[in-house]
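Single chain ahead, by itself, as structure tokens, in the form predicted on its own.
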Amino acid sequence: MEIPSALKQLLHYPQNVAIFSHRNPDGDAIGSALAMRHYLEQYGHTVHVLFPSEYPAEFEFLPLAEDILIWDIHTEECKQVLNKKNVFIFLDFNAISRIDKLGEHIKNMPGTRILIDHHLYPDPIADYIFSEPAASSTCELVYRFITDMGDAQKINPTVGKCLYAGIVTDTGSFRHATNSTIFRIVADLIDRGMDDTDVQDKIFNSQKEKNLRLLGHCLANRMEYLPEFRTAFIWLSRKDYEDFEIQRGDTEGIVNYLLTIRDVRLAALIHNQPTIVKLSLRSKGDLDVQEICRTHFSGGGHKNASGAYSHDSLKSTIQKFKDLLPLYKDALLKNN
């Protein structure tokens, strides 16, 4: 990516920086934000990372994760910190609505805004926009941003650990959204001292007993398979949330198990949250779930991984999802 000289000059001298990522942050959001913080602090910047809501416990091992400010919890502290900031960096989202009340608070604040993201259709919310939907992850783009700043030597094992956490999770352990560049990047991170085995162990081997029981319940009691549409979905009710004490992040990755069925091309997790019904869609090949989410459920994301929501009941949302399948039958039955 081509970085303007004015931006290079700005970031090569200490600033007061705020880094943001989206509500319900995933590995790419957390990894990119912390990697950027560790990079910028090497230049003497004062940096804070702020999220609208909490992040999953499996990412607590990332260096300085404990310092992340959560608007839902630390509202007043967030306000005090933001009053001193003059640089705002948006990572892994491309619309100010994705950071909820944080976005409302900073909307009219003076300062330079930088966006680095790989989602489709970015809003013009920043002075400098680095948007590449073809990228595997925002962490890939942060790596390229740092190197194109002329600072490859600042990608130390700590920065590498954070970047790899986002890359490995957003690619589903390199099962999708990959490209030749990402493998070269990971090789470079390993050469620079990043322990990839340790990062994967901490992310994927840190489940609680209840998470395995929840997965078993989903597959045994909440999975529906529709072979005529090469589709499978799992649904969860509010009672399921109570019975399994489901918390933020506990359902992460469950939808991906449906794609392990040989003939399934479309997978969905449809779950009843306190005020909305949330949908997480995944697909194989050229099937565009982003278009499905955007057209029918006010959502969006990536071609093979997107999210959406519904204000209808769980039952009505499930029926709407099923009723849509005939519209996409040709694409679902296509062999690719």
Given for the second form:
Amino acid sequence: MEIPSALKQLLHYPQNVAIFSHRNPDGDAIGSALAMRHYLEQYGHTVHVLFPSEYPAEFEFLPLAEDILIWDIHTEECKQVLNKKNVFIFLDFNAISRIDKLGEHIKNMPGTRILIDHHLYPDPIADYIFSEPAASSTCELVYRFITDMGDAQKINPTVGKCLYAGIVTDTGSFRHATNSTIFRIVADLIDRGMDDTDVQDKIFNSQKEKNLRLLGHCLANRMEYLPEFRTAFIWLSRKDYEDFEIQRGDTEGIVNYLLTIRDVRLAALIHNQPTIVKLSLRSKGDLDVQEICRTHFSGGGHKNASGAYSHDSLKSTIQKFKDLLPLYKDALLKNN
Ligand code: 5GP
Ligand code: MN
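Next up, the form predicted together with guanosine-5'-monophosphate in place of the form predicted on its own?
Shown next: the complete complex, the earlier chain at its head.
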């Protein structure tokens, strides 16, 4: 990527930087934010990472994860820290609504805004926008940002570990959204001392017993398969949330199991979180779930992985989802 010289200049001298990522942060959000922090601190910048809501426990091992400020928990500290900031970096999201109240809070603050992201259709919310929907992950883009700054030597094992956490999770362990560049990047991270086996072990072998019981419950009791639409979905009620003590991150990845059914083209997880109904859509091939989420549920994301929220009841959201399927029948039944 082409980094304007004014931006290079700015980042070559110590600034007061705030790094933001989206609500319900995933591995790419956390990994990219922490990698950027560990990179920028090598220039003497003062850096804070801020998220609207908590991150899943499997990412606690990432260096300085414990230092992340969560608006929902540390609201006053977030406000205090933000008063002093003059550089705002937006990672892994491209619409200000994705950072909830943090977005409202910083809306009118003076400062330089930098956006690095790989979701479709970015809003013009930054002075410098590095938006590449073809990239595997925001971590891929952060790697390229650092190298294009001329700073490859600053990618130490700590930066590498954070970047790899985002790459391996956003590609579903290299099953989708890959490109040749990402394999070269990972090779380079390993050459620079990043222990890939250790990162994978920490992220993927960290489940609690209750997570496996929940998965079993989803597959045995909450899965519906509609072969005529090559669609499968799982729903979870508020009672399921209580019975299985579901917390943030516990439902991550469940929707992907549906894609392992050979004929499935569209998979959905529709779950009644404490305050809203959340939809997670996944697809195989050409079917564009980003369009479905955006058009019918005001959501967004990527072509093969998108999300949205609904303020309707669980029952009517499931019905709305089922009623949409005939509209997409051609795309669903197409062989690709
Ligand atoms: P997930 O289904 O895992 O929550 O999200 C899948 C993808 O869609 C992620 O890249 C996420 O950032 C995006 N996404 C999830 N929910 C929303 C939403 O409500 N609005 C938008 N614009 N994107 C979303
Ligand atoms: Mn991402």
